[in-house]
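Only one chain is shown below, in structure tokens, and it's the form predicted on its own.
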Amino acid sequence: MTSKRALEAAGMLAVAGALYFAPSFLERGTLNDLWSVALAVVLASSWNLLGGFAGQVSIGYSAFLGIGAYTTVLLALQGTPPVLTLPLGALLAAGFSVIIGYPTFRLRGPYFTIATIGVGEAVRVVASSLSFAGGASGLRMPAGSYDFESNFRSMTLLAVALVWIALAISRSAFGSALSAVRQDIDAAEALGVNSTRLKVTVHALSAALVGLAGGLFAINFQYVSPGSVFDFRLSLTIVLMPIVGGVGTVAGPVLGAILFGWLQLKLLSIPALLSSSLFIYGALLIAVMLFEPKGLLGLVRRLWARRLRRFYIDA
């Protein structure tokens, strides 16, 4: 187990050591495209935290992606350099989740997804109406506060770690509570588990982390507005990503973002798909709901067994 888990961290680490050079010696569209995935990465596996882990699914989250890109205009545009404004954006987001997470906790189910469904609108709505925020117009981040080496390094290491943060939990006493509340919430309780401060917990972590992913995206594209970062449809393909790729698992999030990224990707090429996105992933899910319910994880994972049968059998 040990040289496993020494083994993992090799692998992480060659990762993050090829993100944080990848600048010198990859031209700025491969970084554009990897930029996107990374932050897919984020965002799905933050979702995954709760939605996986837990078994609660919020269609919410672009709420906590909003607060951070929001909060780093705000305080940029007032003279604060932006990377100072990140930390601030998570624990915003954080405390956010927390003050809704409290009552709609006791929710459970569909009572649960729809609560998330309305929150995430009102705050789209207030966001609309707030002048200072600039109102559905969105605002324009402060001249000269573009880096982007800086923003690709932060984005994409923040995507390895986070990968990192949600094996640990998987393998932790927290996560094996997490994963009694999605088996079955009343027998954990039951047990001594206090299932609502669970919940909060790792709500107000996933969303910390979405909080500071939502800075670095109004770094990167230098403006936001409610229709780029509190979009229902974000807020869709937030959790289509985990589902698609392989909920409740760390590598199934991650899968799941590449293949959403890349998607994403070829729908920009071709405007007339681009309409047509929500579609199209919503075609997706049915497939693999339908032909392999555990994600493209599942199906690798089958897929190897099936190859390691063939090899033992001919050998």
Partner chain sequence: MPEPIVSVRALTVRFGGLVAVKAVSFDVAPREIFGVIGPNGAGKTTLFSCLAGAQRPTSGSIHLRGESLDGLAVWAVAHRGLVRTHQIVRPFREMTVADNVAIGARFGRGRRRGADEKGRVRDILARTGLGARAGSLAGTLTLGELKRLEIARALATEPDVLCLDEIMGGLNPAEINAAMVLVRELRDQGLTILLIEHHVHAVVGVSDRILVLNFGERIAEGRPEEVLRDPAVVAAYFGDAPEEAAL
Contents of the next structure:
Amino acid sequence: MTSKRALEAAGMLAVAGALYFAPSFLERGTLNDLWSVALAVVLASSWNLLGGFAGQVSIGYSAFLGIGAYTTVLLALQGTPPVLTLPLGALLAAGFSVIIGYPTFRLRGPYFTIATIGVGEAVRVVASSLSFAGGASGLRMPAGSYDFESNFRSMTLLAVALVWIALAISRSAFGSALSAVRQDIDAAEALGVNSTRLKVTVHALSAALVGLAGGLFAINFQYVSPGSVFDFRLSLTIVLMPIVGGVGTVAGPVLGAILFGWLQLKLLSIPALLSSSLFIYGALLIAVMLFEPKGLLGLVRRLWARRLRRFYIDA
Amino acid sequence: MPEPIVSVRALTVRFGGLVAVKAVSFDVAPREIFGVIGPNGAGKTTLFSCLAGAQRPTSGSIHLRGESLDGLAVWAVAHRGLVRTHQIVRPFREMTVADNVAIGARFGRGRRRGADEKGRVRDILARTGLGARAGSLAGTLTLGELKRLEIARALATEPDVLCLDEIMGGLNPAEINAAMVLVRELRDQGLTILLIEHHVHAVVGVSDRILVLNFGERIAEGRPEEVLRDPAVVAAYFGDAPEEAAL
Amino acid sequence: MQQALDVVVNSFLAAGLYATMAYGLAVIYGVMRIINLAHAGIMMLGAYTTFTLFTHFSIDPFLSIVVVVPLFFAGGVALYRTVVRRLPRSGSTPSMESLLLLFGVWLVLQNLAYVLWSGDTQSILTSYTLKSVSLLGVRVGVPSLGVFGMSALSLLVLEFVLHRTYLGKAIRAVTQNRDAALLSGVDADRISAVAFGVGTAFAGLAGTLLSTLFAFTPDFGRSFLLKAFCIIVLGGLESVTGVAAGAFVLALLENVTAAYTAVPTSLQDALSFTLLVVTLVVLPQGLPGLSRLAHVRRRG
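Output the form predicted in complex with the partner chain next; the form predicted on its own has already been displayed.
Everything in the complex follows now, all chains and molecules, and the chain you saw is the first one.
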């Protein structure tokens, strides 16, 4: 057990180290791809803290990315350095998550999900009409605010940190309470678990992490608009990655994010595929729901178990 | 009667046109085993839901050690020392038996941590006869074991008052006897126990006093042997003509 | 005074369309306890079907209903038989799997529309699109009147079907008391297929009607889905009248804020989403909670 954890820690440190030095030996194109995959891992794993561990499926996560991104752009235009804008964006995203969390967490299951679609849409509509935020056309970052290497390192390290956070939570008392809430919220409450506070807390944590990624997103693309960060399709992808990979596990969302990151790159390079991206996403979702609700990770585990069985029976 | 630990006054619950519980009042003394019986649909489970805070009563009051439970959430009631088990067992199936119990130990009134929590969980598993199953997934237990797991989890929250909803339903005679022994042991350790049971023989055997509900109303209350002789109770259980039932 | 009349007449007209839109969602939820997220995609497809019939075959949008309704009914039944039926049956509350599955169907439908009609904004321009008439002294667009007429007609037909035919009665029975109806021998699979067909046909019809009033893209329908959801939360599931009442409340709220407050039109949609969230939260048990509350008021 402890040796397994030491191995995990060593693995994560090795990956973090490799990513830290990657800018000095990898090409810019490869680094950009890695950045995209890291963003996907951050989004998928953050969503999974609430949607997977606690079982509260939200289709409104683009709101947090958007809040983080807009905070960074608006403050950067006033001359504030990223060291301050990034945490502030995370804090605002967490604050917003608490404000919408208290009322919406009174809803259960699909009703909560529907409400989050409503919240997400409302945020997008409002953001498009705020003149100080550039309205529908969005805002550009001030010139000279871009340092690729530090942005790359921040995003990839954030991704590694998220895997560590997810692992730590899944093994903690907090994590087992989340799991209890997902499995049977009434039974959990009967045992003294304050489910609302628990959900609000994990929602705030995951919103903060997504908000942090939003700030890095704004710096990387140097431009933010309601269409780029408050897009429904973005909310959708955030939900799809962990579900396709294996919802409620640590490795599943990472697997899903890598798959989607790779798919995204493929889709961008092949025009015929780009026009069928929604079809692919939809078909994946249908297939997972009908055949393997535990996602790719569940499929891999099942096949692996079958192989082992065959091995022992044949032997 | 000494100062009651649970005190219910004029409790009424309506669901639309249906009155599930109608102006029910009773007191339970500390370290008492208090049975609640009645035919199907008598309002027993609704009464327990109100006690545990899962159902808001239409009117009336519930006090625990003199403190009103009005408006408290289920978890808050549990933190004040009153927990219930569910008639239809609700284990966390994807967790081990020990982890199921640990949820109660960590988040219940005791708020145990670390070694303290582990010791507490081990102790409760032993008392409820689940020690050998500690590492099994709850989804793999038999019904009898699941019923004991319900009790074990509730005990882990360190309650003063334990409301047991049909813990003997579906069990075989040997298991029922074991459950009765457990209930008495728990009382001897200082708990107050409220018990809903279909199995009249078991309730009579274990309870100090019994409350009989029918169509949401209290029709009798008292010592088991008195209550069972009460004509109203006989009528509720065997039909309107007690003399025929006696034949 | 004139402004008040404007608001009432416009709300009334909009309510007809909203009710048609919401009923499709309500019937599926009522019978199967499934929240049909693909509803938005089906409305969008209805709009495009009408568009194609209009541009290629010069069929009037209102006349296209004769094609759209049976076509979408068949499509709905087919969707149920091929995909939806394979889901584990929902209990008394809808399952997450069904929600996400139909979310997937919505995405597939959107992609289909992109392929068939491209992502460009389309609209239908007929000889009467911009004409208006005077109704009680209020200027009302001819398409709005047509939409209201068609909605009212469809809801009347529906009311008749629900009360006079076996299938209709079975649908009502399952909606009002699922367990009892299923226990008493209603063929759940057949009723579900019919309900899914009816729900899809109503979504298609709503799409056709929407296409005479609004421009659309493959992304079209999301805000209307949320409105439809809001309406059934407000009005309950059990009757066509309830849905119509919910639709009127929403339409009235929208028209009142547009006429009397300074809320800019760009924020109008945010209003109904906020209303949705607020209603959901005030009635925390969702739709069944609402009908229970209604009972209390009626009998208590």
